[in-house]
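Here you get one chain, nothing else, as structure tokens; it is the form predicted on its own.
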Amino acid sequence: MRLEVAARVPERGVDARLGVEPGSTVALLGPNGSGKSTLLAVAAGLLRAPDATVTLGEERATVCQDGRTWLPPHRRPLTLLTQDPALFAGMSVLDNVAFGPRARGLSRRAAREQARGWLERVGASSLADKPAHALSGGQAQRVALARALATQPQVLLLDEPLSALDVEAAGAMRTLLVDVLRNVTAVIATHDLLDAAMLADDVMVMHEGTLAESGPRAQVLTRPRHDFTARLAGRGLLRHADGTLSAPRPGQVRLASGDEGLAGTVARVEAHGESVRLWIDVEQGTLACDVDPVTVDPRLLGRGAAVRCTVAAGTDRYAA
């Protein structure tokens, strides 16, 4: 099922359009406050904006401009999963997952059988008889995903579903989603590059309430057109005199000595594994450079430090 959303929500500063082809996954990237959650809330029917249109397949679910068409959330063939599992605390895990099938009219036995199948698929069969309130964060999120999928949604909306999990639990969930998102129309709102790299066919980037750029995953992440997209992708962005752009990876940038390379100023310093990532403002744009904090001059690790850096020869250039 194709999903189209056009939402204008002035009080939240959002004016954006989203389109997802049947069976594909779109990563909706952007920092907190960029409008990702608002767009998904409009799609799910949880936010009734005065100027919004949601189309699910051939059916227009929401046309708030004239108020003539309104499909309530429970009648939309989609499911929204957020970072809050929102399980029914007084129910067992099995009954939580069986809730959707029961609501569709299945018998208790058939709904529970279907629920066991989804729990097995998400690797949570052993949790079936546990009360929902006794689960860890990672376990609860797996169960929430099983419950969402048990409703057999034609469209699945995922709003930062991994942000509340630790690294190990998030990795396990991401691997699971690679499998379950096949042949489901899905949108995953995230600010994590790894979510987009592993799960998405296409990427759309939100910035200050609008859609800034979009396209196939590899194109957007390796050939960004905006500084904020490049930063989300963990790259620098340079604008050259001939009008072309380049987005060197941190591994293509080295600190230099003497008069070699480009002069710049350290704008931000981030821990990055065992390295430190320097974000350096230069005349042509911004560069990212990973350095060893043990061997580099500590005076270069502070905001405002003057540095020089070189970019590896042959760094790809592309049209702006």
Given for the second form:
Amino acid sequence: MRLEVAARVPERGVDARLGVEPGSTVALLGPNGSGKSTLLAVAAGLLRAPDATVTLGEERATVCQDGRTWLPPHRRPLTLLTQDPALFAGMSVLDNVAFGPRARGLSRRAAREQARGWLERVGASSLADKPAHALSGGQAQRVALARALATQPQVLLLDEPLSALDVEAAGAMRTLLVDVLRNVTAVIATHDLLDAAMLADDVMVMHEGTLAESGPRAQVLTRPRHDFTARLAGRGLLRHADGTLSAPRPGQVRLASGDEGLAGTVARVEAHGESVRLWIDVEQGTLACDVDPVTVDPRLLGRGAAVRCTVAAGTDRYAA
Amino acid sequence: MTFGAPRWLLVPAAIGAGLILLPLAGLVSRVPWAELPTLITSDSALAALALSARTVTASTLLVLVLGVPLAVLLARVDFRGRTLVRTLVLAPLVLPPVVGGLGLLYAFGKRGLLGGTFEALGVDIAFSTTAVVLAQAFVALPFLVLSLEAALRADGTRHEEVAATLGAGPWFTLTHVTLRRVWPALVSGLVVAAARALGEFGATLTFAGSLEGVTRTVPLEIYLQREIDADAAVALALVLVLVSLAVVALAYGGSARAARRVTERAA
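Having seen the form predicted on its own, the form predicted together with the partner chain:
Let us now look at the entire complex, which starts with that chain.
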């Protein structure tokens, strides 16, 4: 079902709208504090903003909230999964998953029946009889996902669902989400490019409480229009004299010697596995360049170092 | 054993424990063990025990039915004058019970604020068993509210929000999530309230009087017998002490176990 959210929350500096097409997944991409969680909380009904509209569906839409209508969270046909699984302690895993169906009025037996199905869906059948507090972080988040799915929401909202997990658990959970989110209408708020790349059909980039740019995943991530989108996508961004943009990947940028290429200064230095990524401010914008920290001149690894770099020929140029 | 506190604390701590334990020991030293069965099965003693059992059960239920909503509202609903309401609800903790009894009399008694209403309904509360229950509930209610409200605040609303997004309405959430999470505090608050109701004396005497079988609960019977037959008073006192201690041990033992479970869970 189509979800539309528009919210102005001045006290959190948020003024943005968000739309998801039926059956598709939107990644709400942005750094912490950019307003992603606020938008999702408004959609779920956990935050009552005076100036907000939330509708579900097209013509005869379910109005969750507008100037006159206010549906409390439990009447909204959507659910929210956050980074904190918040399983109900003192209940078994199975009863946690059965919670939504029970709240809907199903008998304990029928609710548990359904819950078993959902646990199987997330590959956690073996946990059914464990007490909720005995799970690891990754297991708990899997169960929380099953518990959310068991409510059979029209729209599934995910707020940084992987950010509290260790790398291994996050990877397994991401793989599970790829499967689960197929044909489900979902919004996933994340600051991780990988989540957007693997899970989303469309990407909306949030910056300082507003929507900076949006579009199909490949377009937004390979042809960014804003510096922070390029940064999130791990690319540089150059604004050319003819009004076009290019976003070279780090692999397309090399440090140069002599007076070749573009002059710039090192703005940030980040460790990336075995290499070091330099973010270099140049006259036309920013470039990212991966260097080997062992072989490179150590003086170039400091902030403010003057460097020159070249961009590989044939880097994609696109209209601003 | 490691000693995790300054050693000299032992001295005032021992004196403090003694202050409480010595009177209990004094009481036990005067118990007429031989006549004990006869003394606590006399007509008046049995009447007092039965009345106490009945009234404490009723007042504890009343505290449960009224105290849980009060604690939930104070902890979860932001309204004007909340601080004032909270302060006033705790008043019975600091008021001398006699003063509470006077207040009850002037509120629910024949010539009290609601006396006319009750008279029209043909009910006379003062100096009845109902008055005993009201007096006990009056002094005991704050114990439950205090304990439960603190637990609700400490627990936060995170799980209630999750329940709401899972489609659980306010009542389902309250009964299946909120109260389950604060269960230990609810039980211990209720048990302490029951213990306080059992020991209630001043408010009962002022508001309900001392009529055998109707309003003369165990504490009143003890006070009365003290003048007539000190042995009977001591025997009943022993029963009261044992029951109260059992109740308190139950409450603290239970909540300590529950707290340990919660801690283990968090770890």
